[in-house]
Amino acid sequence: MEKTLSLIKPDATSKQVMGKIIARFEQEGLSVVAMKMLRLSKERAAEFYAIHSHLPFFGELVSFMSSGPIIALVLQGADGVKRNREIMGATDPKKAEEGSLRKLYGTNVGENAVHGSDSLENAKKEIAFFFDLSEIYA
């Protein structure tokens, strides 16, 4: 069983689509085992995707996850980052699989619904970023 992480952007939150995409991890064998609300600062932002700072979207995609609430979901499972990356799509919501949660909620490249982490050993790092030990219930 894997832990991932998994974030319910900004533009997902304002749609309220929340209940519905964690539903939809639920119904495809993931279990959330720690969850929660919050709202990033311009500088977690960055610093959670500061892998991505030499890109020219880097401020943009700061801008727009410090935008508005977020939910952060440890979400674990048989293969559970491949699982959501699949559940997710495509980051392109024009190019994602029918009914992936970002061809059903996302709008663009980047306001694109969910973040998931792309390996085992990125989501470990990007759940201690969220969570505590003690917050994770599995």
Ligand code: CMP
The other form holds:
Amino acid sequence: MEKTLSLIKPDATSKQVMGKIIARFEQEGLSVVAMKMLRLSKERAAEFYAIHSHLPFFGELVSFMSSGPIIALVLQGADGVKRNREIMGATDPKKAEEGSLRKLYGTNVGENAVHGSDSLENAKKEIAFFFDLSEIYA
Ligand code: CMP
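Form predicted on its own done; form predicted in complex with the ligand now:
What follows is the entire complex, opening with the chain shown before.
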């Protein structure tokens, strides 16, 4: 069993597909063990994505991620980090696998509906960024 962090991004919350995305995680055998809706400040978005701060799209990414509400979720399941990434699909919705969340609900490479931790080590850090231990029901 692994825990991983998922974010439902502002494009997906504004398209009103958050329920569909959460239902999909559950259908695929990932359990939601923590969840909150919030809006990131520019500063907090920049902190979350600090690893990308040298990239040309960083400013755009921070503006977008602070542009509206997001849902932060902790998902738990067998091989959870990898499973979540398979369900999300490739970063660019145009290149994402048919039926993946980014193919179904993403807008473009920058506004791609969902984020998911890319390793178990990063999952631990990203979960701690959004949640206290007492908010995780597992
Ligand atoms: P995410 O999985 O949240 O991690 C970093 C994000 O940067 C990524 O999803 C995309 O939303 C964004 N991103 C990656 N490549 C580009 C790009 N070429 N232009 C704009 N945004 C990008």
